[in-house]
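In structure tokens, one chain follows: the form predicted on its own.
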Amino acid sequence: MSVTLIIGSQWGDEGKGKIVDFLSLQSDYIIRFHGGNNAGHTVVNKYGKFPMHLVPSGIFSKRATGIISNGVILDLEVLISEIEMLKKSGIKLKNRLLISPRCHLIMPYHKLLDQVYEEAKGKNKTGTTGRGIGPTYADKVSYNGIRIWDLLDTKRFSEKLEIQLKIKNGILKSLGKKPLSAKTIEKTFFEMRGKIMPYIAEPFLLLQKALKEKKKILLEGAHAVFLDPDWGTYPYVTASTIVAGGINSQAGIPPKFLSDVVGVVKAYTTRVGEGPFPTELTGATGEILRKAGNEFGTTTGRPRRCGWFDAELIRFAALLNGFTSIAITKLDVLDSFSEIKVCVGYKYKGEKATYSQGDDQFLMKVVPVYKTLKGWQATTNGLTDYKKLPLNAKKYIEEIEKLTGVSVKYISTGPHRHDIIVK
């Protein structure tokens, strides 16, 4: 078997596009397998720099098909525009990239609604993204949704729609919003179908053949596992499921064939919108990290929060998924310091604490308890050999292995393809 589970392992953006990137030149079928357009990879190699929101980070090997599978939403302006970026780029496509027709689409009216509800919450707000992720799987849970299957046929995607106006546009109207348009929904939506329609093919079978051929597939988390609507900081958390055992729904993968998970961490830790984040740096200390790190969302452009690394999380997060190895981003981002601290643990009221023992409102109070590690202040930038490492980047790298139980196998050094260590 081969089946590798990539996964973001904190709040994400650990820089899970890099490591799929790089893993996907071994890879038969990369599949991105949940979320929407709410999640963004950054891909650097010879081709450009590429904001990847759908379409696998892996479509750039070329000897590896991309698969969009059931459990991801679209939004197809986004898809479309995606897809003409890499075109344009030199990419091929054509029988390279399947979507499945399983797929649910955001609708105009879910972006809408994730606006006006977060907007009622005032200062309770989650921090979406503003792009209709949580209104569309809701629909989806509901009955409510309408799919890729649905917009192939003309007449049932016109007799859903029109029952979704009439629930969405009272919803809109009782909130000072203007009611939408059937007709104009409709011409948008009929113009992308055909724009999508060559990719359109049901992927399941293809990969129930592929794993009995024993073929590489590389599965690509979109998300981050504390943004699990289950086991994450609910419910400052994404709507669809991130951790290991989602790839069965989501792609239709039994989990008996999964081999290898790697949890994605930065070196640090980082977390976009509201919520938790016991090691948070609120001063000078987490500005020289964003700076730095250039810690800027790649969907929203919204700064990032910044932290130390927090030992604790990840535990929780290898036991949750079953890591079999860690790959650690953004070394290069540590150079600098002469101190470096480790989140070894919690307290709560005193007493030692854990991840699991609470929600969101126990991990607002939690202390986290640090332990202190020189720093290199030398360069990492672009090293390949973990030989060269400097001393107390390598005591740092074992730190982390040591805290966590999972062994390091992959050490980003850099933002492009090959700026990377295998351990």
Second form
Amino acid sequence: MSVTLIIGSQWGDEGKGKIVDFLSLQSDYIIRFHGGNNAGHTVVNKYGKFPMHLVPSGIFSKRATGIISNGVILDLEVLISEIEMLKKSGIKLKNRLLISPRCHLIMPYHKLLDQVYEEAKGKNKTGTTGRGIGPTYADKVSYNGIRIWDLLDTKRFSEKLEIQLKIKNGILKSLGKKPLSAKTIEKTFFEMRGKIMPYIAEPFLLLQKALKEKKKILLEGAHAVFLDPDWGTYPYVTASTIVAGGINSQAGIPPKFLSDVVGVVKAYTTRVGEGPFPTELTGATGEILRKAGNEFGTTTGRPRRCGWFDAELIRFAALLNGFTSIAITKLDVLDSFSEIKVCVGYKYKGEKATYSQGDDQFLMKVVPVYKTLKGWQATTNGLTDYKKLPLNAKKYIEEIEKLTGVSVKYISTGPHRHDIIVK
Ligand code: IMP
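The form predicted on its own done, now the form predicted in complex with inosinic acid:
To see the whole picture, the full complex is given below, headed by that same chain.
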């Protein structure tokens, strides 16, 4: 096993940070390769509790080098404050954190545009994190982006900024917002430039060498399969490619090197923002899950929508991405339930239905078919040995394996690095 991809397999917040932090202890390189600070990966280890938004969650491993590759978009203020937070906690970053100069920058107008698009959509809004993600990627693919490479050359940065402000201020003014000043943006960006300079380095050749030498590379996926713009519940998705194939364009890793694809799933399902969610529980049971799982967003603090485990989703995600194993997180959140339901498939107008056959409107109408399992009503918190799991918890895991066709390799039983069963 030399190149492992960790991929969130529901609608985000599956606990990928914890799995990455654990696996990073045996990795040489950890790559965050897409998305921006809309992602929030929580890591709890001997150094403390860290809400990570941009720096790879594996940076705490002494062995590993952290890489932010070209597919990531950067809000420099957030990046700098994360770097400062890590340095203050004693994490050494010099020569251990590399940032690709190909990364696009989230500019102040992207955040404003994110807001105005959402306002314009009204009740059909996406429910974005408001971090400017969609508008930044839109500029990237329409050749209007500004990259770190541009920031390294102040003249080029100012020229590009002037053109973009001409366009963006026009849009902002027409929607009743104040235009932005080039001078203010230049001043902040030129100041921030010095702080990130020590970490800027194109990682391509370094990674090619690592592949040749069979070094262990861990790709830290952000968000989740059902937020992918092609395969997720469009338009209730995020902007970057999340599925396994994205490692080529967004990290420069040829797909043929991928040896393991670990789908991370919560033992139940959650979602923030709008969009279909077939197994959502809007009543008291959903409330119990939210409380027990502390289901509030790492990035925005929004309460997460909660529901039962949806095997139809995971079966689809496994086929699409070629999962080689599954990591289940937050099993302990189900400890108190006397009965636990699992969605085994969907029905639409009384007929069997699948995730892939319809769009967001269709998925809002499908009816989940449930199987009810007995709960274990015993604590699993902190367990590290599969044999010690209560019998009904083992049955729950086995049911998930049967329904998804993928074996469960990791079971997370608490927030700390070592609260984990390797099966
Ligand atoms: P955006 O990525 O801020 O544009 O938001 C688009 C949608 O993706 C919204 O529903 C967000 O709540 C959701 N989203 C984006 N990133 C994450 C994540 O890391 N976890 C959970 N939801 C996310």
